[in-house]
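Below sits a lone chain in structure tokens, taken as the form predicted on its own.
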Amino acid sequence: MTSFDLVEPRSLEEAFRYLDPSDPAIRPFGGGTALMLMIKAQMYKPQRLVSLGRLGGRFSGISFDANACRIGAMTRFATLEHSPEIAARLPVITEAMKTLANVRVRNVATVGGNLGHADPHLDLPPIWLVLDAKVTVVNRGGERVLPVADIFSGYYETTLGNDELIAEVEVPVRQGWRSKYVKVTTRATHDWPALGLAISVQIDGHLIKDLRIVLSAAVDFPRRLLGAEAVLRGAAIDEPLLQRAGEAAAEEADMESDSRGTGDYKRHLLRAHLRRAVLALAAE
């Protein structure tokens, strides 16, 4: 491992001084915990990072208003995995964490950080997208407010400046919608998933009334399935319908084969784990 400069701002104009837009070498952290794992392996070689993790306001904790929750990106996994609130209004993320790497990880990891490694075999950013949630990017000028949909522009790629700062995450509490993450490995329940599925859906009885789909892990950053999503809204449950779904899912979803399993045996788990989380969610 190469020498590098660590910095520990104590303001959002002293983090923004230390970045350099123009330089990949420097590069903002929040827990560090994929960070650290790039810099060992020699993947990544930095020059200097910057630690937000004496940024406090809007960076750090948890709130709740009638229509939203608003979480500071330097939030640490283990307070979404405990707080009582999340549990209530948003328990999808709570059992997310069960099989979220483990523990060491969840004291450290950051929501912010989480997001901006783009990742796509992640645990929370298919969750984040499902639930329509959008961040707010601070930078030297303001800032910008952007759907999670907008981060992700490839395998471990993002639309953000080497100068910009995830700083929260607002997430709407929508009444009447059910949601569900579906983690399928091939290892240990807490492994790296060789797909990733999250649904929330609006259903009146066995009647879909509005949905949303993402699939992750299997593709190189999660992706809504507009295909399954149409098959399936306005429709009413029934096996011949979950079976189109099913169909409809595989074919827009472009998937490669690696280690953990091969193209086709991904199209097999992504029809099998639709039609279960569905039936799941219409039996709350």
Given for the second form:
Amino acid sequence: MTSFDLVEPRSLEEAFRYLDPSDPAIRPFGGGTALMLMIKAQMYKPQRLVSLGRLGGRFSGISFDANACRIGAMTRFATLEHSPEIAARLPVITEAMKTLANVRVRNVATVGGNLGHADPHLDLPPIWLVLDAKVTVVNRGGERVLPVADIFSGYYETTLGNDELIAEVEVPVRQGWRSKYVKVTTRATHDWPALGLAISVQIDGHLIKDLRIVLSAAVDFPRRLLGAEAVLRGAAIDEPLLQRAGEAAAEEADMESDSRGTGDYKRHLLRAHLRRAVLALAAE
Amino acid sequence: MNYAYSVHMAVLKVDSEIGAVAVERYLVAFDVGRAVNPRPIKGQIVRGFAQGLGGALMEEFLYDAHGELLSVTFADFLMPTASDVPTIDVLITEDAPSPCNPLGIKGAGEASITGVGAAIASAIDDAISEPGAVMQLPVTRKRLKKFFAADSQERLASVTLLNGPDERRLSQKVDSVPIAT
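Since the structure above is the form predicted on its own, I would like to see how the form predicted in complex with the partner chain looks, so please show that one next.
Below is the whole assembly, all chains and molecules, this chain first.
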């Protein structure tokens, strides 16, 4: 590992002074958990790393109003995990933390760093998508707001500019919706998921009024399964419906074989876990 | 010459829809000759079980077509963590102290590892009612799923969450065994 400079600016203005979008050896980072692995594997050789962890302001903290939750991009996973407000109003996040990495990573990794990394195996991005979250991105000249779904453009690829920093995530808190994230590991509990499945439903007895389904890990970036959603939307839950939804999901999801399972096995897992997740949400 | 020996019993559920195995109850009975300090012996046996469970369900050296090792990091070669290892029952016995040393002690480690693969494989055979079905360790989901591939569609309709056909029978077997913890 070669040496590099590490700076920890206290303000956004200071951070932008240290950053240089045109120099690939100068990069901002959040917790650095993924970045350190890349540096150790010599995939990346930085000259200067700019930690955003001490920015404060809108980059930090969790706050709620009546309809939404605002999460600063430098919020650490452990903070989300132990927030009583998150547990009460966005329990799908608290639940996901139980099998997300390990306590050492959760103490360090940040919401913004996790999003910017754009690794399709990560657990939080599909949850942001299924909750219809938005992201505020800032640069020297101003800021823009975009749906989390619009950040991802490919395997480890984002639509964000080199001069842009993720500042905060805004998650709608909708009455009457229930959400679930299923991390499907096929080899060991702490393995990367073979697929991640996030489902959000507005349900009345056995009638699905509205829903969103997001698939991750087995695809190049988290994607909604619109075909399966269309099958389930407005329908009453029964076995033939769930089978049709599973077939629609398996049909539209383009999944490759890898060490965690063949494409066929992943399609089978998707059918099975989609069915189980909808039944579990209906039983809540 | 003397032998340390152990008996392994497994109760598990096979999720026939996705090919997953959940170990629900496990017993290692181990004759250690004389248990000079039973507490670390129990720890040794529990740890041995964890290692055996890794070999039974997870740990595998995989090679590509050119003989290149693929399982080069602990992200590829997976060991069980606390989330994968159930609490087990341990019965330490002193039935046959060794005549070869003044304390009568025998080995108390490896036999808690070596029996796990066979016990898990046999319990899976029993759960799916196919004696001799498992011929290779680790029993990964991909491998186990193959046993159900042919009739998975028929089973889908009747499968609830974790479904092992012979679970009740197995549980009764184990309940009749005195278990020390």
